[in-house]
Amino acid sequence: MNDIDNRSVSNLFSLKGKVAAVLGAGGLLGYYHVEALVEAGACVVAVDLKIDELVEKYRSLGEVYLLEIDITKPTSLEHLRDYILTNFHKLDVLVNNAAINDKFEDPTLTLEYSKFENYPLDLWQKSLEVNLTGTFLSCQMLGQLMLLRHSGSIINVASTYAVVAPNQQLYQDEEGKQLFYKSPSYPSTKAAVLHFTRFLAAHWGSQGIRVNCLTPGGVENGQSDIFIRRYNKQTPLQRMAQPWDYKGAIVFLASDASAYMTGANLIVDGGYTIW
């Protein structure tokens, strides 16, 4: 294949022969990240904390291998690293999609405890452990496979709340009564993921490893009509995302189409953060 063929758009976006790992494959966007990478030609290791319920969901996709991994535990990530090395001998793409939002044990106390003044320390620490430390550990452990070959693309999934603060009015009912607050841990940890991405891009750039962020906007997922209407009004495209709206961005960041891109934050949010 000559240089002109290598520069063709179809080849730049192709992931044929590539091995990818998607962490948080059971999340709202995780399935579509995996689907996009498979459709572009990659072999994908799909990882989540509870994998049994995903077997049927992923059965029809093709070359997908499911593995149950806890990203907050180094020994679990060592198992993932060794599995990839033994079975595939390399890792070309890492997508850090795993994250948690707050879940309050008593729904009647959600409003009270989601407010910053009352926000529980254990929920703050849990978000740090999963959203930030989990991303740190995943990059540290699986990046070793990329260092062996001086090549790879890491995609850390952030959020518009890494860029702008939550608008708490979105979480009010039609009469303006606050239903709950978007609490401080998710925006704070996602903002940290964004800057960690920049750190790692600078640190590993000379090793041929690219590290970028994908910042998705809000995804329609059974929210109330009033929430969707309010969100749409704050978005130039006047709609929430569908989970498949990020497939193109994932393939772009994973492939040679973004070969000269590192330390960047690719915002795909329908324009939400421009106002």
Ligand SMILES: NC(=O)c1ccc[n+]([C@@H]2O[C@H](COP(=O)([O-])OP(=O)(O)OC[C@H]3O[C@@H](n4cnc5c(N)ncnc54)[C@H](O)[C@@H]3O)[C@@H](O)[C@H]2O)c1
Contents of the next structure:
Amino acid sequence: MNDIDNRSVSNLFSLKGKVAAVLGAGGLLGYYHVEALVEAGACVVAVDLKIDELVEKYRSLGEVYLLEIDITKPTSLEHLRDYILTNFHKLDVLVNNAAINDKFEDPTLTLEYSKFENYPLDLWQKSLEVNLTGTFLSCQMLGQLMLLRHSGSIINVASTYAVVAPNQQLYQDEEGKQLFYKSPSYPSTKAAVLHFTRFLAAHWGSQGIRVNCLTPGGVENGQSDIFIRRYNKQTPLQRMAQPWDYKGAIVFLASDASAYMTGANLIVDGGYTIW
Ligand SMILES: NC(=O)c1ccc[n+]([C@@H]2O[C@H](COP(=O)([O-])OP(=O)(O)OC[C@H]3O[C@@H](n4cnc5c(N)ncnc54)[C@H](O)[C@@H]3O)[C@@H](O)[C@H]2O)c1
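Other form of same protein, the form predicted in complex with this ligand, not the form predicted on its own:
In what comes next, the whole complex appears, and the chain from above leads the way.
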């Protein structure tokens, strides 16, 4: 292939022959990240805590291999690394998409416990463990495969709440009564993921490994009408995201189309964070 072919737009965005791993593939966005990578030509190892219910969902997508992995456990990630090495001999793209949001055991206590003053230490620590330590561990373990070939693209998924603080008025009812608070751990851990990304981009730039963040805005997923109306009003494009709105950004960051980009934060949020 000559230079002009190499730099053609279709080649720049192609992931033909590439091997990708998507962590947290069982949630709302993970499926669409996998779909995007497969459509661009990659074969994808898709992992989550439990995969039984994912088998049917992923069956029609093509080259997708499902694995049960806990990103907070080094031995589990070691298993993932060895599985990829044995079966595919390399890793080109890693999407760190797994994360947790707060879940309160007793929903009637959500308002009380989500408030900063009462926020339980164990929830703060759990959030750190999955959102931040899990991302750190996965980069450390799976990055070894990229170091072997001096090549790779890591995409860490952050959030608009990594960039701006939650507007707690979004979580009020029509009368202005607070229903719950967006708690301190999600924005804090996501902001840490963003800066960890810059750290690693600087550290591995000379090794040919690119590390970027994708910062998605809120995705429409059964929220109340009042929430959606308020969110839309706060968003220049006047709507919440659909889960497939990030497919283009994922392929861009994964592929040579973004070859000169590292340590960046690609914000895809309908403009939510610009004002
Ligand atoms: N949905 C949104 O509105 C939104 C907005 C901004 C950012 N994000 C970010 O995008 C990403 C995907 O969001 P989503 O809405 O699909 O979330 P989700 O909760 O639907 O999916 C996250 C997945 O991560 C998995 N997971 C949690 N802990 C894990 C662990 N220890 N090991 C392996 N997998 C684990 C969960 O089982 C789940 O399937 C997250 O990082 C989230 O913070 C989402």
